[in-house]
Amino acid sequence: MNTISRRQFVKGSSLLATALTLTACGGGAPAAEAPADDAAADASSYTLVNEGKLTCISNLYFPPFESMDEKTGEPVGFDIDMSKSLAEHLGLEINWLPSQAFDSLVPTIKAGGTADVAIAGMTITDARKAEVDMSDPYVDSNQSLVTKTGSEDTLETLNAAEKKIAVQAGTTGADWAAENLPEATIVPLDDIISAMNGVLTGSYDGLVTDLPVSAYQIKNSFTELQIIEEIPTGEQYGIAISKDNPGLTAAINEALAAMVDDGSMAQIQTTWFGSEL
């Protein structure tokens, strides 16, 4: 792995902008150095698995956040576009690795050596923060309960022994289902598309998944499914980074803030969701 100075790669940093402004106003006289924040003071550099590249992992079957384009075989989605902009703000190229199971992402980042970050529509939780660093949030989300259109099931009727509820393994949706539908049979699957197909074909009676995902899929692909319950869990997505790489966490947070300030985050949200989230 190669050690890279943050000051080489973080573009649009507020500290850099301030320093340039002070120099211009001072007629060329050296400006006093602004005090560094705690993150910058503790970690002035970061490491990358591949020099000059931000290497990312995800489960690439979670549209509209990430999925595989059938024609090109390349990943597409909100997180994909966001990661490209993030890398540009860091002065890096983007490098996406093949899809892997969602519940393997945090252990992979914790172990190190394979990828720099996991960007996967991943909710920031205390359990995940105990294993890896989580960036500042970049998307707000809730959960949803999905059934086939025409089904008369409700949250109450789905909480029964004969009911099967699909979830994506390792997600907060799976946690919610286990806690709130304790009588039902919870079926963990590798990806949300398999879960939706299972509800469509009748293999499962319902599905618990993130509301932005279910709303997008029902509008664009799974039109014979319906959302019967919007569950206000108040979640926020973040990027998973190794605790051994605090400089990268700080650099990513700076880049995310710059993307909000320059409008690139809003533009990507509007592209995929029709408006800012």
Second form
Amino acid sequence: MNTISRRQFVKGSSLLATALTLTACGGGAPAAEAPADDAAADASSYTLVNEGKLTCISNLYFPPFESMDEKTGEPVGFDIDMSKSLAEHLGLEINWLPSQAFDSLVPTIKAGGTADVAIAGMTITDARKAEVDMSDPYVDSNQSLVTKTGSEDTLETLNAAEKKIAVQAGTTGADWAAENLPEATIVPLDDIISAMNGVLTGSYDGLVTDLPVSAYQIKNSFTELQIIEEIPTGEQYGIAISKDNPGLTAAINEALAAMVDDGSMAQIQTTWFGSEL
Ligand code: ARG
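Alt. form predicted together with arginine (ARG), vs. the form predicted on its own above:
Shown next: the complete complex, the earlier chain at its head.
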């Protein structure tokens, strides 16, 4: 483990933010003094599993946030581009570990020693915040209920014991299904792509997953699936960080804010979603 001073970075980034504000205002009133670093940002240090690198874990079956490039096997997606920019803002290299089960990400971060962060389209929830720190939100999301094109099932008819609803284990979609389709047979799977294939082939009657993922997949590959309910859960994605590393959470929040200010977040959103989210 290495301890790196982040004081320089924090100071530098508030100066940069001030400069951007000035530019944006077209040189009107002088910018206010940069505020004193808050308590968290002033922690001035954080630890990293590997020196000079932000080591990341995810579940790489969640396009367009994260998936594996078919040819290279390398991770690709919104979260991957976002993490690259995040690492650049932190002055670090990025290091992605192999995909792992979604419900193992929070325990891995909590245990420490393997990865610094989990970046996985992960909704900020109270249950997760009890285990790990979650960064400030970087994407808004909702849930969706999906069936095969031509299916006449509705939210009501799917709520029956003979109906099988696929979900990704340990996700907020799984929680929503358990709560709102209490009569249905909920089938937790390792990944939502298997769920989509299973709905196509008739193994499952429907699935529940994050709306940006179902919408993207239906548009680009699973054209024989349809969204029958958009469910406004009002979720927000954040980055999971160990509670033992509050300086890293502070530095990541600074970097996320800088990415909004300097337009890199908007650019990455446009790349993957065609517009800012
Ligand atoms: N947003 C949902 C959750 O936090 C699903 C995330 C799934 N992410 C993934 N990389 N498979 O529970």
